[in-house]
Amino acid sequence: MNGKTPKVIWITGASSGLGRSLALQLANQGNRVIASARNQAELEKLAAQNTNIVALPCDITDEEAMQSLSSRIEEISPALDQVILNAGNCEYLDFPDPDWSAVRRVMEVNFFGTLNCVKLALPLLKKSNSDRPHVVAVVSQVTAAPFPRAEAYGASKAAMRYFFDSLRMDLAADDIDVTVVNPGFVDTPLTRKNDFPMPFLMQVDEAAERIVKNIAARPRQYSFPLRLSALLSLSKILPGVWQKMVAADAAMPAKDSGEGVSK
């Protein structure tokens, strides 16, 4: 691993897309990766590709199941050095008759499910022998600008972003670093269901490579690609222009699944 000490890393949402690519790249560096998601079959396929990966299925929204998950992780390792909280979902609201219950469903996975992971991970991170354990939250650039139909997804990711920015302050005394990663559009099974243009769409392995490289420096925030960040800044500089640019998307018919924005 280029002279670096291997880490024990827990990754959620690892059965496909960005989480899967992150697990493979980090395992290829020699790290011990605990890969979690609901899809056990896909996790087992992932683990078969690298002996450094251990498949540990879980549903992050099931609080009772999460309570027992800690002991299952400790059977693999007594401590965690890094967690990458990547699990998430998206449903769109289609006006004039939106399914308002979608907001609760999305928040349950993206925010409250991630909160369950934090509660589980912190005691194990505090047992780490590394100099500074590391929490990485995969959020989204959607928090930088409003998008049509993305009320549920955007609100859940904005809540995540604030939560981890605040958590960083409370964990400073424990020497635990917190990084918020804000990807743009990445070509994954979720985003392939999107029915609108996705500027600066990135391949999943390239996106994962950027994340692995940049979180090594433990920045507070890492947003990419920069071209998308510059485009989204229009929403604050010229909000009226931004609204006219994206309003057409609101009139586009939604696909049945309604899932997938940026991961």
Ligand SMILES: NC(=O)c1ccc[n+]([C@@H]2O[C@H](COP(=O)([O-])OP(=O)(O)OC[C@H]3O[C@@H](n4cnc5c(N)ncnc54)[C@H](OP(=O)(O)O)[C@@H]3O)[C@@H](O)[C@H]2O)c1
Contents of the next structure:
Amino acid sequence: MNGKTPKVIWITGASSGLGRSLALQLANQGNRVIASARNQAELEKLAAQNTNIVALPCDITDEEAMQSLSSRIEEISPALDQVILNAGNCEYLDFPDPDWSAVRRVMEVNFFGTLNCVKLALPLLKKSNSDRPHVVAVVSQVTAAPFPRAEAYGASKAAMRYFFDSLRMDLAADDIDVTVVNPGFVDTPLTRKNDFPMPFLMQVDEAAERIVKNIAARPRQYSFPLRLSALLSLSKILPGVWQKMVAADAAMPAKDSGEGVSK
Ligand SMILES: NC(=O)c1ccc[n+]([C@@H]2O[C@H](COP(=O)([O-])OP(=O)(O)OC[C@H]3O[C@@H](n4cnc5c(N)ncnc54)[C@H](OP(=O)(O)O)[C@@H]3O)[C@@H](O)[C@H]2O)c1
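To test you: the structure above is the form predicted on its own. What is the structure of the form predicted together with the named molecule?
After this comes the whole thing, all chains and molecules, with the earlier chain placed first.
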């Protein structure tokens, strides 16, 4: 225990990557963690690692099933103190003949799936006994700059970012805080399929540790690592240079491109 009052925290996308590491770190601090994703077997393995974790499988895109999830959460706890909306998916468009339906699929998970979670979580957050319940949305630094082939993923994350920045204003009267977390590149199953250079790639446990530490102060935004934020700011100052730079990167095999590269 870290001396703080334990919270009841619902984390989506907890079967792998960032969500899994966040669940373990927050449970290790003594919090009660409700861990969701579709892969029940992985959630049960996670719950077996710490008795503070309860597995609650769900598909966040299944609007009807999500409505009934609320009563399943209430069987575990009558209220939520924090939600970490982390579940997400990424598909790229391959030009000149992209699969346009990927845009809808990615929006379904990242934006509309997350919206289903918000609808479910808000009444439970309002019942919290903590001073200020907390909504944390895992967005991405992709919203800071355009990347080739990232039309679907980038648009879904930009939509999330606006949604949560706006929601923060509407929840202020209920004393509910909203933090948007924007990770850079983190080594997870989601990025392992990338075949382009990923500058400043971080290990998943280190990234989750940074998130846990920094969301405690409830900033509006938390973007990391800062050196990636600095690099991406180039796209605003010199958009033409940025475009040439990412085009050259895209043409370069990942194994030849230096720091932070994984296949
Ligand atoms: N890795 C990075 O570099 C990076 C950078 C910026 C932002 N992010 C964001 O961080 C979040 C976590 O990603 P990650 O990198 O940790 O990838 P990951 O290991 O692939 O994790 C994605 C999680 O989302 C869950 N998920 C996907 N579709 C779902 C659905 N329909 N219903 C419920 N759960 C679903 C997956 O579980 P199931 O398959 O079991 O459902 C999995 O637990 C994502 O929102 C991602 O966009 C990642």
